[in-house]
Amino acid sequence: MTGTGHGATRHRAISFWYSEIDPPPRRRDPLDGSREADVCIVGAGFTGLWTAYSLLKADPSLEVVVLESEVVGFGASGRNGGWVEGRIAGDREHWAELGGRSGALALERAIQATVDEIGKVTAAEGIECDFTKGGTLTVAQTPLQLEKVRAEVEEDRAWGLGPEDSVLLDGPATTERVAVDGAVGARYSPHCARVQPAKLAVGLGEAVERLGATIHEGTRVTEIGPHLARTATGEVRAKFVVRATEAYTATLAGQRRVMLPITSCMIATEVLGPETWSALGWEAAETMLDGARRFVYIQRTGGGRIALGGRGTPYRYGSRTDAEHPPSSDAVRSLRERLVSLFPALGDVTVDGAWQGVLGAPRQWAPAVGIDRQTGLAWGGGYVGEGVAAANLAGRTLADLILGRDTDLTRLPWVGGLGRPWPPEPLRFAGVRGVNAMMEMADRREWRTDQTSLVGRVAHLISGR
């Protein structure tokens, strides 16, 4: 099928990122009947595609089938903030409990190296996705936020990371990089790159097909079982079945409480002119996080825009994943107001695109990859919004696990299960919405008083973040 008509419209509706791809990606045929394969991967997002890529680079003879309910990159992979961040969700103490201090540091070093790994592959495969490794900033606009940023750098040092991994910038050094209004300091780390995520997803899908994989779009998997993925139009039987469904895991039979679908919204500005960029600086294209509890994440895009995300309705009752419609006007207004509070010169800026989507959060608030060789079931995900780089590391790790290799990757402490499930409704809904409201209240108080909010501390303890 070609990328015209309904298919083109469907791609453009995913996110503003997809509207920048011209011509739109082609549509692939759905599964028509049952078949067999060596490996069946459910989900054509970053986890599924990197797993297929890594498997076929290691063993080109494998028959790999990827089943996708919509189109390549439809979920978080084509909607995210475009951060290839050398950081993984879950605090270091959590990883040390699983793998000791050395294991926690090995995982951190592995995710840092993954940033360059993705850059290497995009160059080798000719994937034009605006990959630029400019590092990342966590910017403080208040003394309280600066204390939090300073504590992050001090924790880095306590875990053996040096100034080549992170540094504390003062206000002038921060605004020399990016002219954030009222910046009093920032944590800078070089371990992050910017990408246009939809271009990366689409290019990776094409690279996987060149290696010999078959991708079926428009093929919704309703149930995953031992050596089996079941759809309405047929079954795929395989030695290994990889669940790479992230937030959409909640739509699978018996999996509703495994992963919490959390909604995040994004906006993209109009293309900014040379004078505006001269005033803002941002020449290295660092990604940027603000210092609030309900933070926003920001990048300077390769097309000369600012893309900013966060806020919105965090969770829908019953783990619903239908967050593909445009975000509310309130959410868009809130993001735009936050943008202007960071950069007052953008008071008249036009928003050219607004979209939202769901990301996956396990109860332990940390990702995992794993395999059960007896059933042939493998899994990867739970990135809690930090999945662009982590999905690559997961894909390479899953490939080693499937191939039965004992490697540095398969010994990392995130190899295992996702932990206990989320509680049933209505507890799930009340808990998530309640914590979000507490975070919002804490942000307002901390901004007004410059004192740590007790409500915020309680929310942090409840959520595990």
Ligand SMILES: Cc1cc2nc3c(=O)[nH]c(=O)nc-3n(C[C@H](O)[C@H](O)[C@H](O)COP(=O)(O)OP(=O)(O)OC[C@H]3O[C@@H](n4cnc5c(N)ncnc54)[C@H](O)[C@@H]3O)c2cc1C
Contents of the next structure:
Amino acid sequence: MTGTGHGATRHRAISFWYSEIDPPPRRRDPLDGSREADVCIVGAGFTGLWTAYSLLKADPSLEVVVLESEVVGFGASGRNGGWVEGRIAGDREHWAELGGRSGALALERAIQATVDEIGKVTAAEGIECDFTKGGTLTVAQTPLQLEKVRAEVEEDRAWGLGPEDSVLLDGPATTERVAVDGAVGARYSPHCARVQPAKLAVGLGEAVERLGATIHEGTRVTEIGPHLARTATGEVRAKFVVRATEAYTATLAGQRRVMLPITSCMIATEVLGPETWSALGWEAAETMLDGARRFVYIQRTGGGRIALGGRGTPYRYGSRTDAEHPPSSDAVRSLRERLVSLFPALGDVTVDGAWQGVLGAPRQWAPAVGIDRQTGLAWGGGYVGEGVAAANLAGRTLADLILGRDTDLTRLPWVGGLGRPWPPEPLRFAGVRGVNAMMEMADRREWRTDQTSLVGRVAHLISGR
Ligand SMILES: Cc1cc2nc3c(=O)[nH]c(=O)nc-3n(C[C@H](O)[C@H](O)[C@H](O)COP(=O)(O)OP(=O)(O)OC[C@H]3O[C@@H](n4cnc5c(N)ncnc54)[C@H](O)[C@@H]3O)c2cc1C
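Moving from the form predicted on its own, what structure would you give for the form predicted together with the named molecule?
Following is the full complex, with the preceding chain placed first.
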């Protein structure tokens, strides 16, 4: 991961989303020499950019410098499924352990409200990123999957969430929304919007600069220390240094076991014609998940395509984050097959783009934001696969923490540390590969037998997910 490559080609190599941005984003100058700042943010993904945005909205006089090893939106933020989901990774019991039941619910309400917050800011800043709030569906195609989505809705009720938060749809009510083949039901929640993520990242980078931040691209930070971010071409001394490097955190000195990089792979179809769309329904542009353990996530894009993502390159020894090559033809074929099994009418559909990216998972499988006021070090991330909305909430919370404010956000239970680190290699490699193989086996068995697989349960217990 170095600052190689230029202009349009470099951006388009990140993900198919960038090919929809015309003209391509401009490149920014690297850091050249040392400097001082109030806040130095490492990483120009959603976490870094929303932190810079929130800080400068709160105090326009701050000097904020963002250091990015590649380009704005190079990481997961410019590659993801575009779900702005009113959900946060980590189950409710985990959050209740940290903040009690009321804390868990406060976090849930805060992340739900974040969906509208992103809609509001993108509109106010003129960021055209296809933001559409159509809610989200988890679709069941087997009775076993239906039991799982029913249990999710029941759990919502047990936690005090009402029908305005989630409902169970039967088969016909599901297919009336989206004509998924063989759908027997779904959980529907209104708390989700879809966006074109690269457009959001690029637009946010520009908004942050309009507010006065400086972004240096092609500037890899090698080490973060108290009030310091070190690079090959200079260092930034700052009152606060924010680590917003998510899945790439292992590349920083001393941070190898903080975050596990998990690769996820996506495809985008050709633009579908009006007859296909009228056959599929999908008028509200709901985001969609299938009911498998190793699920696929789907959106109807603003450009008239279907973008679908799921499993990617298996975990690489030593937490390597090499997602810069196209996904294997097997991975693309398997995602395309999954698409066709949901929508058999797309049997001849052409795949126009395939790419992959890395998301970050901490050992506790749930994110955190925090600050150490003595060293000036702050951090945000560990969203697993649910970081598009959560990064906005993290950015607003980090701004309050940095400014020393005591607010509803700084009292949420995810404010703190990321817990235990991952075990060292080769244990990490064996564990992650083993659990993945078990999940895969469980999916195959459950699809075939319509019975909960014991192997799946064991994998769930081992991994805590
Ligand atoms: C394929 C895929 C699909 C996903 N789909 C969804 C979805 O639909 N909805 C959802 O909520 N979440 C989704 N996620 C997760 C979501 O995209 C991420 O959680 C979120 O974008 C994380 O934002 P971030 O800014 O913390 O990290 P990133 O976007 O990864 O940004 C980190 C940045 O730091 C830079 N960097 C790293 N190391 C250094 C260094 N040493 N020096 C300087 N810069 C550095 C990187 O280049 C990168 O730009 C998906 C992720 C992937 C990979």
